[in-house]
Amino acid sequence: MTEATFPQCRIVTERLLNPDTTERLLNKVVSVAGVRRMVLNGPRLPLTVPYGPSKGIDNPHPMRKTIRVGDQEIPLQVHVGTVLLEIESRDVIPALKAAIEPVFPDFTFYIQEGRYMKTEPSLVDYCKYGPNADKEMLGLSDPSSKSKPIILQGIK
């Protein structure tokens, strides 16, 4: 069996998304058939202040909320700026664009094609996950993070 290389794209908006917009966007993305993997990128929203004189004090942030995608509750750990997607074929992109256009009526977005996620294990992946790392999970989480990726079941 030959190794398949799946196309990747990213959804880029002109500003960071609030949790309500993120929830609407992700529900539209999950409803499109052909999306294999998804990563949310943006500045981290830590529970406590990580450094400085206030280190360890609670960090109340209005953008750290729990959103509902499909039938799952997901705590947002980043202030979403871009969404990286791995899709089954380039034919999915027009359907994806049509599905998410209603989410952004007030500001612009665009979909870029390219290579944004790792497809082969790196040394860090080998050290963290071992020699039998699941290739489906590569590039989906921060190697230094203690949390695991959240797996959503969308349309197949």
Second form
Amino acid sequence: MTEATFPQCRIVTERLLNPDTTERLLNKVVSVAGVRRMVLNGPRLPLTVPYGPSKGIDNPHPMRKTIRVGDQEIPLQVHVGTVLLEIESRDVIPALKAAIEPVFPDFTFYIQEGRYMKTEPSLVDYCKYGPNADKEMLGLSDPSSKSKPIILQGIK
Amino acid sequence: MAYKPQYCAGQTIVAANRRKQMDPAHKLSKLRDVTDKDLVLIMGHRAPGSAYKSAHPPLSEQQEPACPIRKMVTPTDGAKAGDRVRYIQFADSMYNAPCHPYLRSYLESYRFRGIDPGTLSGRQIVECRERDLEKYAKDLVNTELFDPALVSVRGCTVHGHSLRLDENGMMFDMLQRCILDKKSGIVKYVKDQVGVPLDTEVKVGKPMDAKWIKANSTIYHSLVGTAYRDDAELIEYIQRIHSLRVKYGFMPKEA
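Show the form predicted together with the partner chain, please, the one above being the form predicted on its own.
So here's everything in the complex, that chain up top.
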């Protein structure tokens, strides 16, 4: 169960990240013990053009790739700009910072502590998941989305 | 004394650039050579080489009502020929793009005839007769108003103005109309402005270097360029306008 007391932080970079940089970053993040949940935020990169005169045609995009984090394949759906993290304690943040520092030699980043993910179900969550929603899934994706969170296994 | 327009207040390089771009007496420096055919491809309104479609017969062939205004105003080439009205739209990154939507509308109004500019927060559209548009688009793309990385021709799905740049220094584009060829360092359009793939790539040149970008920016940005609050003259001007607008309902009288 997600406790409201778990601290959260986010990694914000100066530039939007290429898929290979995202892969390197996430592999560093999962190497740090104490990260519970993670959300990749950024502008969406749809498979087909969703609106406008060219609606419906394929939208090949070099920033939408499948990356490998731990042993898991992750198909990126966004151009990653921010990584939201739920961590087990605030002590994880310095270790996290030290781990990801080498990933960004060319531009800056910062880690902010705050509250960025849902910890309680909203009305929309209630409509979608009902009264017994799995709290670990809350805040990881839009309730109206059909995609499911990816569980990174074998990293501990 | 004859009236001399001042165009824009401010003491910083950003204000100077704005004045320079708005002043029709200043000749915009040409930085790249995108051909007419390439521009027609990027805009996607007609096939290169095809005839202009018309919305009405040429003015010389139709009876015009007796109108003193029509006698005074010389029609543009496009209006004379009865061309359709078509558009070009630009998205400008707020990370020191050399032009921005408000300024585009101002400078186009000073420099071009027969146009209908539309200004939005992160993009600007200009509509006019098709053959006039192609002429104006050349000025907008080939001169110092354009940078291949920070300015983009986008008819729709324009989101990118306020987003961080990507690692290659390009503005975000959900449809990835233009890509940076890492080997040659040249930006190529692979889709037209509404996202329909092009048969041939259109090269628009190399992105300008950081020094040029900073020296030619027309956007105030406290993190990557000149901060708005550093321009005392512009702040004074804006505060005056703001104050007068607020007081307007109370019949302001200046001392």
